[in-house]
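Read the single chain below, which is given as structure tokens and is the form predicted on its own.
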Amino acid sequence: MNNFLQRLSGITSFAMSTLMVLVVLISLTTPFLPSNPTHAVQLHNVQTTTGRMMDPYDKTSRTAEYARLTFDVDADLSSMFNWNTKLLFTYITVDYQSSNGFNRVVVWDRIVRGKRQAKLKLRKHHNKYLLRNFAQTFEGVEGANLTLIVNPVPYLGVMYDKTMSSIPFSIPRALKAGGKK
């Protein structure tokens, strides 16, 4: 005959095993839930300038080329929210190939915490973060892609990136003093 503590231990073990099976099933099935977000990204202007940009993360304060982008984002991400979505981390990257290899730079981001914030309408918006090549110049950079990526953060399960759209563009060389490239 089992006493009270042995029975409680058996019930607790069964409950925890059942809970763990449910957790695994939830984490495996969440990425396959249907979602149909609408999105449109349009790039208006790319300007490159040579100068010293005040970058709090770069203490070298060297003169470098940096790019300023002007873009529109029109997206409705409310269909990506379900019972297991905590928030959406939305960001725009610029991908390009240079002499240093493949580069991916985040130029804008936003955390969407609910369905009310899931409709993004940005008009003539500029990059939030500095776009600068590691070599201090965009010389040798042939083409680039502006990519909108959404990362759904679940309450439980695996995080993954969902690439929404990608726009190819070219980064012009900055004019030096005297108007020459």
Given for the second form:
Amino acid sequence: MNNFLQRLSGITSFAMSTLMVLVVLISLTTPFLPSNPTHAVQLHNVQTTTGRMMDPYDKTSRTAEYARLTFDVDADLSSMFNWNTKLLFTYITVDYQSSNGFNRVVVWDRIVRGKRQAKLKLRKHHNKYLLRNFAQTFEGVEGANLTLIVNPVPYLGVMYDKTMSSIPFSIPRALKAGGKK
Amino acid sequence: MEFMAQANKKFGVRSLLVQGLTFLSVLTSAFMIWKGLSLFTNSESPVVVVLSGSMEPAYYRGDILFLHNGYSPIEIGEVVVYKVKEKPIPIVHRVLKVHNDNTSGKQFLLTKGDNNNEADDRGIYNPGQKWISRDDIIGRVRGFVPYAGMGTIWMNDYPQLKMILLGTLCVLSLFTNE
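Please move on to the form predicted in complex with its partner chain, as the form predicted on its own is already shown.
Full complex below, order starting with the chain above.
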């Protein structure tokens, strides 16, 4: 072991092996670190209207039914921050059964970057992303649920989701001009 | 036969051939491992490097992602790597909408990059395409290692680096013979 290249090769291979073992250990143990998040979601109101300003990518947007949700979120996610947490991707989904099958869409999301921002206290928030059915109307849509989910993104390791609160609700049909559905 | 024995004595042809064979077997084992992994994960590329900044602050350019595709339907919130038909670049984004059609068994998916505020991916799909399907997905992100792919990014950005690296390897291999 007196050749420079031999020494370099020895050091490099040892470093690589150690790094690989560390990566595997960190990836396996991070999801089991304890956390104690509190979470509560409350839905105030669902309003369905028809039509939106012409969406350049969706020609059917002018006549489709869109639902507008008003909700509150109370959550303390700061205990989900451990040494291997880069950020928390929190999002709220609406899932429902339609005549075609099962559907699930994200209606709101937020990136929580630190413990200070992890105490969510949202009052009367609306959905960030327009909520409409795959078909033109909400006809045949039933069993809707509003769910809060958190995806802790680690600095290194495995991605997983953690479902928080879930509340059922129903999506009303839009009222036509004369007040008839 | 005699000329071969003489050539071996003079130039060490046999040891050169053995070296070549070892080199080839290392190459083919690496290739076999890669293809075996592709089969196991049902993904054409089970390890990818993040090329764009559209998923910041979760993934930065140069992170390596480990993908697993499998056969199960895509679920919401998963970060997937997909390719738009006829466009060769793989894109890493999060699934925003999932609509299942039981009659055809198809899924209609909409994706969005975390860093692209309020703009879903319809701008980068093909013109007139509103959804991507399960077949467009190369894999879902199961795990990742940060910065490990910076070498690939540098090689792509500065092609001279590839030349320099190849040259250095050739020179080194010439000098480390007994």
